[in-house]
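In the form predicted alone, a lone chain appears below as structure tokens.
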Amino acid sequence: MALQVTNPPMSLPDFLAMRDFIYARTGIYFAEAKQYFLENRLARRLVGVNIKTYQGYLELLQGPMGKEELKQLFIEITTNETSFWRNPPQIEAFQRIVLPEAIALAKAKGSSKLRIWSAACSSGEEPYTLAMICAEAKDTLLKGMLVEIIATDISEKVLAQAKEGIYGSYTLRNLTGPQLKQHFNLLSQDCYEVKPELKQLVSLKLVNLVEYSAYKALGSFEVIFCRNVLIYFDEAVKIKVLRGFHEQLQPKGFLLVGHSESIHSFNIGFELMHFTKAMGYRKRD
């Protein structure tokens, strides 16, 4: 019986220069505490590779086939645990609160189209969630009026499955019987698909948090969700992100973060709302 091979252990310095790429490409950032957290998620890696070191599987990355395995890097590192109706005050918020508010937004500007963006989307949840409020405001506050959904990631795979639109009954537990039936077909006893006409208000496209340059090619937006992504990033990099986040919104735009993000104290240019149970910011004059 032949012996299972396993990898070396991850240096400090393979830590380092791995945690630095990681960065520079992405803005997560490890602290040396996640040392071991990057080396169990990499060390898949290595064995899809077929490579025995950190050293090699990073001048994989930098190599001519680093695009590639680039892809699968960021589902490695990556964390998507989401589901429909997360944080349920922050939603039952935009629902009551903050979309009878951007509608107004977009009206006294003269447009008839309302624009939501939802960063790092992940596997789709979120922005279906908006967009099934959304629907069911149709008839009501938003008669007349177009919506827009971009929902962005940085993995090609969460994209293909949020395209996909099919999910289990775990991430859909949040959800009511009479909500289930109205946006989602029944495949089988516990797989859902996402209704046509709820895909249509949400456009997949893939996008870099950390390539500002690609925020002013999605438009502007009445209000921007981005919720428990920023803690993966430094003050730098949060800064950059909130700036683009702060130009691509409206004026009295709304960002919505994650419950426990707070960038009350990065000051730039954002008023802290208070909601039952949840918070938002507001885009300064």
Ligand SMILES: C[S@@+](CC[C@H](N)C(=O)[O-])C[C@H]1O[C@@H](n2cnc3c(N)ncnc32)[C@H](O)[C@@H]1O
Second form
Amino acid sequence: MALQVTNPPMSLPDFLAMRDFIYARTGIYFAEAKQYFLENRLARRLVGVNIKTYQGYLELLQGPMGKEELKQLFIEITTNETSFWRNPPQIEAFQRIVLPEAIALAKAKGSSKLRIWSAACSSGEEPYTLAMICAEAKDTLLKGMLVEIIATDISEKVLAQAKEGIYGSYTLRNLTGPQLKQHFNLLSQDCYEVKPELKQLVSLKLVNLVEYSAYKALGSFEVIFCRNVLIYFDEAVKIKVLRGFHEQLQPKGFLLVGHSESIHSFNIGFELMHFTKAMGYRKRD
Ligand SMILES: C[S@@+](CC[C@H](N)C(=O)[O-])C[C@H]1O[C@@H](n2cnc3c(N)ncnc32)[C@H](O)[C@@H]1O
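Next block: the form predicted together with the named molecule, after the form predicted alone:
Full complex below, order starting with the chain above.
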């Protein structure tokens, strides 16, 4: 018989205190309507650390043992939904328009390396999609060029999944049969492993996007993908993240955000690009 776990109720003051703490550490903002969601996610951690109240859990996070538990908190509260070739019109615009122009940018500054940042990469589907596209262009557009895809996330759990690189058919649903055959080894029914040639293009790193000073160490990029995470941030955090991206992009570099994440109201040095059924941004120099 399954063990029934009775969760302590989360009071409004508990919720507000946790919400403010999470916002300060991650930029993720939980509106009041999300109290139930947060309560559900955190109830699991209370059981995990054997603490009876949310106040006690917050004290643990703020205390000397807080750093380790913070990693678990990030795993619990993040939404990691993703898939290969997500938002096909934007991925196709990357393949047809952004990639050739980004290569030209790198060459114009005398570099033989193209650098792409997949910021908030979740379990790896996005950076491996970009790696597939680059691998397919290695003897044409990218001849004589190296490619480095830096893929970052706040959750150690999804980064471990990305490192493993093993996926089921649901997340691969947008790929064609030939793409699957070219880039994956079939391990067993419904279990596909990314080929080593793709893995070697992708470097995975733990980066919290609200630790803005960490961006510099990643170096500069011709292209930044940051899709489907800005929606969790409020305006103040979005502006700081976008400023950070602006600094890390080469002049005329590209920023691709999620399809519901228009950033042009912030007007901080990007111009809008229209693609077929998709949008992107380009750094003004
Ligand atoms: C919905 S997924 C998006 C994945 C991928 N970019 C895509 O569009 O398919 C959002 C990701 O953002 C990550 N995330 C949330 N807050 C973050 C932060 N402050 N720093 C870095 N990553 C964060 C989550 O862990 C999650 O994996």
